[in-house]
Each structure stands twice: as C-alpha cells, then as structure tokens.
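In the form predicted alone, a lone chain appears below as structure tokens.
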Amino acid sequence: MPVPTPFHGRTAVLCESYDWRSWAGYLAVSVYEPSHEREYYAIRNSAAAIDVSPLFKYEISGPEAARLVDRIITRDVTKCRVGQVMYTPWCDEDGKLIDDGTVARLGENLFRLTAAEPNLRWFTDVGYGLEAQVRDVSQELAALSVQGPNSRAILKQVLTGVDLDGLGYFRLAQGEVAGVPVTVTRTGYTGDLGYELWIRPSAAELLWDALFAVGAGYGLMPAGMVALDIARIEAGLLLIEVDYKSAHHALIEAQKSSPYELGLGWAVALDGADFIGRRALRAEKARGSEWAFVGLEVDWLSLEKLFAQVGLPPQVAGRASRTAVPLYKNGRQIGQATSHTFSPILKKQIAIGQVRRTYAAPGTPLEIEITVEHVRQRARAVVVQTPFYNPPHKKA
C-alpha cells in the first residue's frame, strides 16, 4: 500500500480531486484540481511546486567513490566538478539502458545519484572490491521541485546563503530555509527554468509553507503528475517503463534499448572510464544503431479530417498518453510513438518515440495511428527535433 511522502500533510489538504497514484511506493498527486490545466500553465507561465520525494536517492562515498561512479554511469565523472550535476544513463554489460537519473558531486569523494527505480543492489555489485560505500538515502531526503519562470524570484526570498543569480544550469549550492540546511540544484523534469530542493523530511512542511507564503504573489501552485507528464513530453524527456524498458525488467532482448537508440548518445563518453557496457556501445557506435529516438508533430488538418468523418472535433483537452501506438511509412510499421499529448502552449499534437534509423531524419513524413470512435485510423505526422519547447529563460 502506498505511503505518504514528507509533504503529504500539505498536499493532501490541497488535493481536491482525490486523484492519487502510486510512485515508487509513495502516494503522489495526479491532479490537485478537477482538471490539470491550471497546474500545467503554472509550470509554463508562473511557478509550480511538485513533490518529487519518491525518487530513489543514493550516496556514494569513500576514497574510490569517483572510480565507482565512473564504472556505473556512461558519462565521464572526471569532468564533473564539485558543485556540478550531470544527467546520465547507466547500462548493463550489453550496453542496454538500466535506468537514467542525475549524479551530483557534493564533495571530492561524495556523490549523490537519483534514480527512478531501485538500484542499490546494482550499484553495490558494480562497486565490489572498491574502497567506496553505497548508501540508500531515499528516506533521509524530501525533495520538492519548483519549476517555472517565476521560480528563481520566489526562491531568492525563501533561501539564504545561495546566490541564485549566479547558480548555473545543472549546478548545486548549499543554503538554508528558516535556519534548516537545504541543497538546491538547478535541475528539473519540465524543460523550463526550475530548481529542486533537497531537505530533511522533518523540515519538509516548513519548506512548503515558506515557499507558498512568498509564492502566493507570484502565481505559485502545487502541480501533480498529469501536468508534469505534459511538460516533460514537450521537453522531449524520457520516462522509464514508458519510453524505454529497463534492461533489468525486459522479458526479451527486443524490449531493451541502448542510449544511442534513445537519443542519449551525447551522454556516452566512450573515451572516458571503462564503464559497464562501454565495449558494447563502442561496437554499436561503429556499426550504427538499428533504432533512433524522434520527436513527431501530427498534422492538424489530417487530425481534423479524421474526426470530422464522425462529426467530432479533435480531442485536445485530455491527459498525455503513455500507450504506445504504431508509426507507419508507406503502409509498413517502422516504429512506435511511446508518449504523446496535445501541447497547450504550442497548440500542437506532439509525440516522442523510436523509428528505424532510416526514417529518423527531421522532415521525414510518417503516419501515426489515431483511434477515432473506437476505429483505428492514421494521421499524417513529420519527424522533428526535440525539445519541442525550449525557452531561453531555462538556462539564462
């Protein structure tokens, strides 16, 4: 049975919809209000607070901590300075993705990794024989994501000891809220300006109250998983067990994916340390990948035509879909869209997924399966680069 997060005392009273879901064994709000629209637009136009405490969190420390992290992740941790955060995948020996997350360098020999799935056993096995310790600190840290154009202005009035104007993209700093230590990272899962705050669970509600006392004047709202799902698709960000299946959970080889097949080749440092899966990924790099990650824009006139045949307008107000649908070229299936949604800010139907590499070039016309009144149809779509939404203020 899901258990409450450290912020539950605040989120529960605000959840008017009573719409909850289980996230890593914790209760997570799907949507606070009857509909998600205001929460979504808070992310894009003002600011939103999202409880991300269910993330798994691991600390790696010891004289050979950096060496262990280099064995786990596909990035080159020697290029990660103290105070820096890196997004990274990690793989099995065959170069297939196990999970993805962030690694923050808190000290010369101290790292914190976040993950979507439990990874303690894997990290410990990889570190066998090294002078490094892996510790699961998931229950020792509450985490709150503050995302949106006004997030910096709000946090500048809440946090002390942090130069938020000087805190760069994917950097971290140590500060305080009402005298309580808090780590702030300029990271998030929305593709917008945003920060994630890491604090001891007993102070979670104190942080929440301080944020909303200031944030009321900036349009700060709590946001749930439904709004977050739309935002992360607009940002072209992957979701485990939706856009890819963990190599530890896949039942057959065909269900596994490599970083190159998921658009994460930029996060693979083949010239770095001998990480798990490097040999397989080096061979794949040389021969080329079978699959490629793509963004898709669905042709609006094509959608209108399909719905008009049954006397309906296109349905655009719903939640994002996590159900994979086929993609076609010349009548033959050549891939699948794994996540798709109507983007409220772009006013477009968009999707992310995988296609055979031959069809991955931007501008390639395809067809996507659309169900209209229980009948499967095909609408025109075109391959585009991601992210779909990439505002300048995200990194400014």
The other form holds:
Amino acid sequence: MPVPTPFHGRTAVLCESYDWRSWAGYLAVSVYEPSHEREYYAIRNSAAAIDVSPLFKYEISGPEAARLVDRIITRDVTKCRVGQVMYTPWCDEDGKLIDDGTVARLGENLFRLTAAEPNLRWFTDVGYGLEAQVRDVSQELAALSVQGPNSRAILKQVLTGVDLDGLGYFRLAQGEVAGVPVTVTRTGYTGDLGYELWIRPSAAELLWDALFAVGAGYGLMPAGMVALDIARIEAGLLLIEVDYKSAHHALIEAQKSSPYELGLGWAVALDGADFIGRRALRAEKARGSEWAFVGLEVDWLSLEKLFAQVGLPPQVAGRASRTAVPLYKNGRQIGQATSHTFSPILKKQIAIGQVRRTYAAPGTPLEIEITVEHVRQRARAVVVQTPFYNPPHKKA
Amino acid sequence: MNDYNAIVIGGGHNGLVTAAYLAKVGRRVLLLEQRGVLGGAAATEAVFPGCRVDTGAVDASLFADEIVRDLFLKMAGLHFVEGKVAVFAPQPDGRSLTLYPDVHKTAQEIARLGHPQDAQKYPAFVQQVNHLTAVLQTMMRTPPPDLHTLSLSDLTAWGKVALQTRRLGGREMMALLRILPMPVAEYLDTWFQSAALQGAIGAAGITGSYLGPMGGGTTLMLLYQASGGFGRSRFVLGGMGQLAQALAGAARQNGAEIRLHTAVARILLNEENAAIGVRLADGTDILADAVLSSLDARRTFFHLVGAQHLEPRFMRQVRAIRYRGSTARVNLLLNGLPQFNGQESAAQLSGHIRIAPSLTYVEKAYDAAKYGRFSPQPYLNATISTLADPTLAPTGQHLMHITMQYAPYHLRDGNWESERERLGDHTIATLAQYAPNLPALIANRQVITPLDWEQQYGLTEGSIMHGQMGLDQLLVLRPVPGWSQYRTPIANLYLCGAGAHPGGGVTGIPGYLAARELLRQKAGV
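Okay, that one was the form predicted alone. Can I see the form predicted in complex with its partner chain too?
All chains and molecules follow, beginning with the one already shown.
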C-alpha cells in the first residue's frame, strides 16, 4: 500500500478528484481537479507546485566522492562545479541505461543524486573499494517542484538568502524559508522556467503554506502527474519504464537501450575518466547505434482524414499515453512511439520514441499507428527535433 | 619493448610452475615473492633453530607427474619418499587402525579390528575410488569449458572426459554422478560399518573445508585427495619446500628471474584497464606483457588491482567467493618419537596420523566451527617429516606437523591473537589422549592460525585452498562463474594459483594450465 509523502496533509485536502496513483510506493496525485487542464496551463502560463518527494535521493560523500560519482555516471563530473547540477544517465557494464536523474554538487566532496528507482545497491557496489559513502536520503528530504513562468517571482518572496535572479539554469543555492534551510535547484521535468526545493520533511507543510500564501496572486496551483506527463513530453524528456526499460529490469537484451539510442549521446563523456559502461559505449560509438531517439509530429490533416472516413472529427486523448505504438516506413515497422500526447500549447499531436537509425533525420516522413473506432490505421508523421516546446524563459 | 614477457606474482608452488613453463619456451619471466622463502603454503622454513619445518602442505602425492617430467624436476633436486603407511588412526579405546598402500594388507588389518565384512568390501571400494579418480584426474587437467562460446577445443577436451566416463560402464558412470555431490559420511555408510574405518578414510573429505563430513560435496574432496592414488602418501626429501626449490631451479635454468623479499603493491593498469606490469612496495614499476597472479582471486583483485577498477558484476562475484578458512597448524619439535596407544612400530607413524575415530566425531568437531568456536575435540592430521628425512631436525629429534580442524577464521568470541596459544595447548592435549608421552617430548612449538595464514601467507580468510572447494566453487564456477579459463576481465592479467581450476592442494596443475592458456592466448608474443 502506498504511503503518504511529507506534503500529504496539504495535497490530500486539495485532491478533489480522489485520483491517486502509486509512485515509488508513495501516494501521488494524478489530478487534483476532475480535469487536469488548469494544472497543465498553470505549468505553462503561471506556476504549479508538484510534489516530487517520491524521487529517490542519494548522498555521496567522502574523499573519493567525485571519483565515485564519475564512475557511476556517463558524464564527466570533473566539469561539474560546486553549486552546479547535471542531468545524467547511468549505465550497466554493457553501456545500457539503468536510470537517469540529476547530480547536484553540494560541495567538493559532497553530491546528491536523484533517481527514479532504488539505486543504493548499485551505487554502493560501484563504489566498493573507493573512499566514499553512499547514503539513501530519500526519506530525509521532501521535494517540491515549482514550475512555470511565475515560479521565480513567487520564490523570490518566499525564500530568503538566495539570489534567484543570479541563479542560472542547472545551478543550486542554499536558502531558507521561515528559518528552515532549503536547497534550491533550478531544475525540473517540464522544460519551463522552474525550481525544485529540497527541505526536511517536518518542514514540508510549512514550505507549502508559505508558497501558497504568496502564490495565490500569481496563479500558483498544485499540479498532478497527468499534467506533468504532458509537459515532460513537450520538453522531450524521458520517463523510465515508459520510454526505456532499465537494464536492471529488462528480461531480454532487446529491451535495453544505450544512451546513444535515447538521444543522450551528448551526456556521454567517452574521453573523461573511466565509468561503468564506457568500453561498451566506445564500441557502440565506433560501430554506430542500432536505434535512435526521435520526436514526431503527427500530421493533423492525416488524422482528420482517418476520422472523417468513419464520420468523426479527430479524437485525441486529453492525456498523455504511455502505451507504445508502432511506427512505419514504407509499410514496414521501423520503430515505436513510446509516449505521445496532444500538446495543448502547441496544438499538435506529438510523440517521442525510437526508430532504426537510418530513419532518425529530422524531416523524415513516417507513419504512426492510430486506432480509429477499433481499427488500426496509420497517420502521417514527421521526425522533428526535441524539445517540442522550448520557451526562452526556461533558461532566462 | 617491456623488460619481461611475464611477471608471476607469488612464489608458491603454482606460481613457480607457471614461471618454469613460461621460461621453458623462452619467455622472459620475472617471479616476485614477498617472503624470504619460496613455496608459499608449501614451504619449508627455519622455524626452530637447526630445523627445516614444513609450515604448510606436507604431502606431495597429488603433484602432477607430467610436471615432474616436463620440467626435469628430478634433475633439479626433487626426490619423493613414498610413505609405507597411508594412515595410522589411533582409537579412543586404545586400539588402532592402520591403512597401507597395499589393499590386501589393509583388508587384513580391518579384519583384525573385528570387521570382516568391511575387510571383504575394502578391495572393491578401492577399485571404485580408483575408477572414479581416473576420470577426476582427467577433469583436473582439462581447463573448464567457456560455456558462452563453447569452442571446438573446449568441446574436444571435455569430449575426452565424457568418453572416459562412458568407458566406466553404465553402473560406474551413474555411480560417479551420484557419488560426487554426496556427503562423504553417507557415501562411506554405503560401504562400511566400522566407524574407525569411516573416520580414517572419510576425514580426507573435509580437507581445508568449512563443512563437516555430513555436508554435500565432501565425497568429491575425498576423491580429489585420492587423485594421486588412493592409500598413498608421498613426501619430499628435504621437506616440501624442496619441491619449490626444484621448480625454482628449473625456472632459473631457463632464464627466469626470481626475486625474494619483493612485495607487489599493486598491478599497474593502463587507461583501458589492461594490466601492464606491477608496482613494487618500494615504488619501483616493472612493465611486462602479461601479469600472472598465483594469489587468490580476492587478494589479486581487491588488494592488487583495486575493486574500483572492476566492473560491479565481477566485483560482486569476487566478493561472493566463500573463503572461510577452517584450518590451523601446530608444528612441534620433539625430543623423540611419541608412542601412540595401539602403535606397534615407528613405521606406523610414517604416513598420516589421523585423529578421526568416526565421522560423527568429525561432524561434532565441525559443529563448534559453525558457531564461531574452534573444535573442543578437533579432527587432527599429523605427519612426522623426520621419519621420511631424518636430516630435517638435529639427530634424535623429530618434527611433527599437526593440521587441526576446525579453526574458523571468524571467531565469535575473542580473536586469534589471544586464542593462538590456547588452540596450541588444546591441540596437544587432544593428541595426548592418544599419545600420552607427547607433551613431555615437546622442545619447541609453533602455532599458525587462520589469521596467520592470511597475514603472513596472504591467504584470504586463511583459506588454504584459495576458496572453498564446494560444488558451487569448482570447474566452470572457479574462481567465479564465467572466468574459469585463467583469464580475467583485466586484459593481460591471469590467475595461476589454487583459486583457479582445479583448485587447492599441491598439484601444480593450476600453474601449468594457466601457463598453457597464456601461451595459447599470446602465441606470438
């Protein structure tokens, strides 16, 4: 049975829909209201508070902490300065993705890693023989994500001791709310301007209350997983067990993916110090990957036509779908879209997924399966760059 | 070009075999031994003034004859002394049982002890053991197959084992499959009624083991120990260390360089995690095309390579190896021969003196070890090396080497520093129950605990076998699953010690097979 997060006392009373789900064993709100639309638009147009406490959090410390983090992640941690945060995947010995998350460098020898899944044993074993300690601090930290164009304006009034205007994208700072220490990272899962706040669980509700006391005037709303899922697809961000399967859970080799096959080649530092999977990834880079990650825009006219054949206007689900559908080229299946959604802000049906490498160039026309009145049809789609939505204020 | 083709770490008998074979085919070999004496856990050392004491292994009956021939070890000064007696087993009731190399003489002895049915079965038993060990000998000399690739050479080699097994005939073939995993106590129950006979034979099944005779797979160890010939004991003139000296002589003759007092601090790796040489404790780097470690896997990978250079899945495998040393050693300098109850002649003491009046006794000895204590009534295996070679001690004096089981490495209470002398006293007291004059003869003594094995001899957790020889740690599973062919995930680094197939004991086979594998891999170097 899922357990409450530190924000439960606040989220529970707001969750009018009673639509909860289990996220890593915690109760997470799917939607607060009967419809997710206002929550989604809060993310994009004002600000939304998303309880992300269920994330797994690990603290790595000790004289060789940097060496350990470097051995875990595919990126080069020596390039991560104190006060910086990095998004990174990490791989198994064969260069296949285990999980992805962020690494925050809190000190020269102190890091905090977030993960979607339990990684304590993996991190500990990768560090065997190194002078570094791995501690699971998941339950010692509540996490609240404040996302949206107004997020900075709100936080400036809530947090003390932080120069939010000076806090760059993927940077962190230490501040306070009502005397309680808060770590602020300029990160998120929405591709918008946004921050994540890390605080001791006993002060979670205090933080929530302080935010909403100010945020009401800025259109701050609590947002659930349904709205977040649309936003993250618009941002082209991966979701474990949906867009890729962790190498630790894959039943067959074909279920595993390398960073190159998920559009994360930019996060693989082959020339840095040795990390788990480097040898395999070097070999893959040399021989070329089998799969490539793509964004897709579905041709609206093509959709209209398919629905018109049965006398319907185009029907697109209001929510993101996590069910993979086949992608075709010349009648042959060449990949799959793993997440797809109607983007309310772009007014487009979009998808992310994997295709055979040769079909990954932007502009490549493909076909995507769509079920119209229980009949499987194919709509036209085209490969595009991700993120689909990339507002200037994200990094401003 | 590097100074050496190969660096061998560790001057135990396996490391020396590897060095000698590589030197023989013209490779430039450097062997490094951290102690001042060669032989490792099969060394002869000046423990007592004027004496040459076998500190580790005492019996050379398992040493492969083909190595003796290939390396001309007899010319290099190796001389074996065949024991006239295999086992002398004094009993609590004052009687004794003696096993001889000769089957019929032994059968008479068993009958004399009042077990005519056992005496009748004994020849058939020895025949079965010899049939089975014949197959085992081939298995021991065949590198385990790589199950991932199943190459033709692997298949051919193991095809020979399969054929040999088939040739045993249907009954014996099935017997082999059934017997190997059996507890030795149950196997001997199917043959004999005499508890004394079961104990004298069956105790070999727990050699170096952290299992009692009622533990699965102990029959395999019985057969392994009998693979040099059942009922045989064989010693080395000049002490076990003379075997190491002969091997060193053969290696040097072919140009190998051997350095004593030279500890390796770590194995040097290049940027690709391949071994390129070693760094000595004094900071000197020596480069070589290949590094062969005769140390156990844990010591090699965690101490010399560093766990931080291993992939987690391999690191986990190495971490999971069960070492669990269970053996202690008491070496005595005696002012004369002990007189055992039921002993008629001094010759009876020229083989193995075994205190194992029954397998129940041995199992009870194990019970204590299960709970982290050394056995109150231990199983003892003693040899008197001066009966094979009187020059090992001053005239009139004798050297007795007592191997004691069980002495668990992990003690529940206290530590081995404080328990060492208590264990020595206890061992002597146990033996004195069978040889009352023993305590009065003792001129000097040395006690080696599992911790001493680890700290002085480099044996992880004091495991004299370089890892338990259970069914889960043999053949394709030794030292760890997937790496049974002497290679390791670190390119150019090989294992050539008892941690590799076939395992512990003074066989020389791991060292020989590792050298062969290296030459196969690096034929051109």
